[in-house]
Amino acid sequence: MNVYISLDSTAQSVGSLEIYNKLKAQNKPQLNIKKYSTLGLMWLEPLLELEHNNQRWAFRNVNEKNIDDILQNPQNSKNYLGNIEDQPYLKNQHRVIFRHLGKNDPTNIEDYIRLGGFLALKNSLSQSPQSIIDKIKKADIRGRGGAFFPAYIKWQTVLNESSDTKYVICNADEGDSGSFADRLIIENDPFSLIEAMIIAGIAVGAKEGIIYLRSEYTNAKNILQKAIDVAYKKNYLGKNESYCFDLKLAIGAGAYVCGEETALIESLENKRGLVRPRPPVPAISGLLDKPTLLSNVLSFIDIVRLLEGSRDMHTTPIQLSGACKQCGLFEVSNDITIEELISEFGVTPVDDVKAVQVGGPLGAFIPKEKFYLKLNNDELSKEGFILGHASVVVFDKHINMKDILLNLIDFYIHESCGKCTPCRIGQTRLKEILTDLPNNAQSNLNLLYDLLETMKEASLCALGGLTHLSVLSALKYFSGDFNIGELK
């Protein structure tokens, strides 16, 4: 019998290394324990399958008590799920980033290449670099930093710079709070991200790349390291007949800015991590003033599962966090609403939602009046919010939002880098400013538009540019909690 559990850093934090530990102690022949990718159901965690005569059964919430229990006697166990496929909340998704989760080792490389691993990259080395680049065009695949930009925009720059020199640059610092699908790939499908980086190498001419992870991200460490140390035993990595490229691990010092591209190339360079203004962009001068493209996890696997002929439609993952009943990664079609998304995977009534900020710290707060819009960007900036990294965090209708906007704005105080003044003075005065309502409130909102205008329109970063969004949206919707009437 085969035993399936998950090493993720979320199955981790709830047991699951016990169990995987208890269950190979007891040394049982006819027990196959196997180290597997999560399904990103974080509410089911610690996540345990068993495979027996071609049936696979799950349990949910395992722990060292009752392991021994639905070993015995697993279809009268309280944890029974049944075939984790047949669920609901797995069953209604649509998995084109995320296809490999739950299916592999994660540091098993036959593994990948049975899920059709390097696929992407056989197709790459048939055609020639522009082609490839114009099929990402074709397809009008879009960045997934927050920004949306087309991707095909940035490869085609650096692949049109003449140097001898270039670079391929993977921004891993996963910083927004609520944002945990980078740290999915990397410890779950680490071999789609190298895969990734080589197909962008030899796409734009570059011959080394690097990634560069979050400091937090330990466990996401030691996976990538260990694929990476893999890939060259296998000379995926390296030269070989075909190509060179080689990828090293960067790993970040913890500051939030620099998840922003030119900070992240400061940090590089043994610099602080402070943000350049702008132009040259990195394509054209970024690491060590050489042509670099630089983009971020999702953005390079979406372009793996184009090329591998596995993208049939545009998905986006998004990362259900907070007051939830059901927290974690659902990959869903771009017509999924708010209220979809609350009710129907995360289980919880709208009625027990305040609101929800999408799209990381710097998103805006969207009151349950709008949960009719769709999360997708295109809707959401109709109406002047953003996507972003597609996090959602959802607030219960008991918080009180001007106490979580305090926070917040302590968050954006501490990790502004300094550089620029509008963000440097300008988050301290806003937080003096909103600690004071209901004081002075005409007077003192007078002076926060005046102050979140000049941030916005002069600040060299979304640091200090899109601070409105959080600010202005809590006043308008939730003007109650700042005890200042309703603003129109």
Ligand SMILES: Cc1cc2nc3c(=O)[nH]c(=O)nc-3n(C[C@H](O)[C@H](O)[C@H](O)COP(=O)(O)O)c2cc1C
The other form holds:
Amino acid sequence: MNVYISLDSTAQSVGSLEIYNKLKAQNKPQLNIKKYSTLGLMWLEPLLELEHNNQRWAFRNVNEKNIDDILQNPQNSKNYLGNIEDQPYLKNQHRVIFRHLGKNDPTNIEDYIRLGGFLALKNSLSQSPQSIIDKIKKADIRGRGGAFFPAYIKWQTVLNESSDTKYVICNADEGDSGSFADRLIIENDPFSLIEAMIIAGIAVGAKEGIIYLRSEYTNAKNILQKAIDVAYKKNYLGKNESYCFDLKLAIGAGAYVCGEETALIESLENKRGLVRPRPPVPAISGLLDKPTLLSNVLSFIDIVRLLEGSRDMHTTPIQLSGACKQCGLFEVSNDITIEELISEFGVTPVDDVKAVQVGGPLGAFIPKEKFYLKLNNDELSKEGFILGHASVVVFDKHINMKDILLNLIDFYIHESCGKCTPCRIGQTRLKEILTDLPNNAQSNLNLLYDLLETMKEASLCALGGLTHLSVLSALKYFSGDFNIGELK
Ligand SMILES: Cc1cc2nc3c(=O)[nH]c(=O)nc-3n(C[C@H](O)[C@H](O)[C@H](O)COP(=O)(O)O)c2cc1C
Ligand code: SF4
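Same protein, different state: after the form predicted alone, show the form predicted together with the ligand.
Full complex below, order starting with the chain above.
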């Protein structure tokens, strides 16, 4: 009997490694214990699956105490779920980017090939770089790092630059609170990212790639390094008869701003993570002043799906966390509303929810009366909100939004790189004004609006430039928590 269990960070944080070790130590010949990728259904972890006579049975919240009972009497266990594929929270998802999850051993390259891995690479080797970029343009692939920038413009710009040396960099800094999609790919489907980076190198004429990973992701680091080593051994990386592409891993040092592309490049150059003024953009002058294609993990994965022949590019991997009964990864079509996400996937009554923050710490707080909005960037931006990296953090109805906002401003102050004055000084002034409310409400608010306008217009990057989203939405929709009455 095959036993599948994930050793992904989330599963390990609730004890999956201990279960894995216990089963291994029992050394039962009838049990074939396999470490598999997670399904990202985090409230069920440690999730264990048994495969017997072509049937697959899933068990939720397994622990060292109940595992023996589960194995002895599987279908009578209170943790028994049936076939996980039949459960509404999985069946009603539309997994394109995350379609390998739950189906592979992350560092087993044969598993990856069995699932169709390296088909996109094969397809891209039989066409010109320009034809690859034309496909990206036609499919209107947008960056998933937050700004929804058309991917083909970056690829085309780097291809058009004439330079002996070019770089491809994957931004895996994933510093946004509530975001974990990049980590899920890296820990569970690392060869997808490696394949994507090779294709990018071939398409833009770069022979070197770097994945910049946040330092907190230690498990991801080990898995990715192992996958890179395997890819070298199997000749997918390095020099082979079709191409030459080297890939290495660089680890950040914990600054949120190093997720910003130019600060990331500074950090790779062993300098302090400060944002660079643009122009020039990295596609023209990036790492070591060379043309550099820099994109988010999920943006790279989109290209693999496209070149595999998938026409299905209209899903969003939503990362749901906070005050919800079911938190995890829900990849769904782009027209799901906030209400549907919370009630159907989060299984939480919207009446228990006060607000959601969408798009990380720089996103707006969206109140319940706007939960009819669809979770796509076009619809959210019409209301002045952002989708960002598609994280949705849910705040319970008892939360005080002034407390939440002040906590967030502390984060902005801590993470401001200090390169530009509006953000370096503005964030601290902002905290003083908000702390003083409701005193001198009118004059404080006038000052605050002026300050936010200056930060929006004059900041060098989105950390200062988008601060107004969280502050103004909190004040507008939750003015009661600031004791300042209704605002115009
Ligand atoms: C303060 C700050 C932090 C950022 N953090 C990340 C991050 O962790 N990951 C990411 O992909 N993009 C991040 N970005 C956006 C990047 O600057 C860049 O736009 C993105 O990596 C481009 O990738 P894309 O074209 O695939 O979206 C951040 C931007 C700012 C201003
Ligand atoms: S907005 Fe803030 S984080 Fe961005 S460059 Fe200016 S000081 Fe640095």
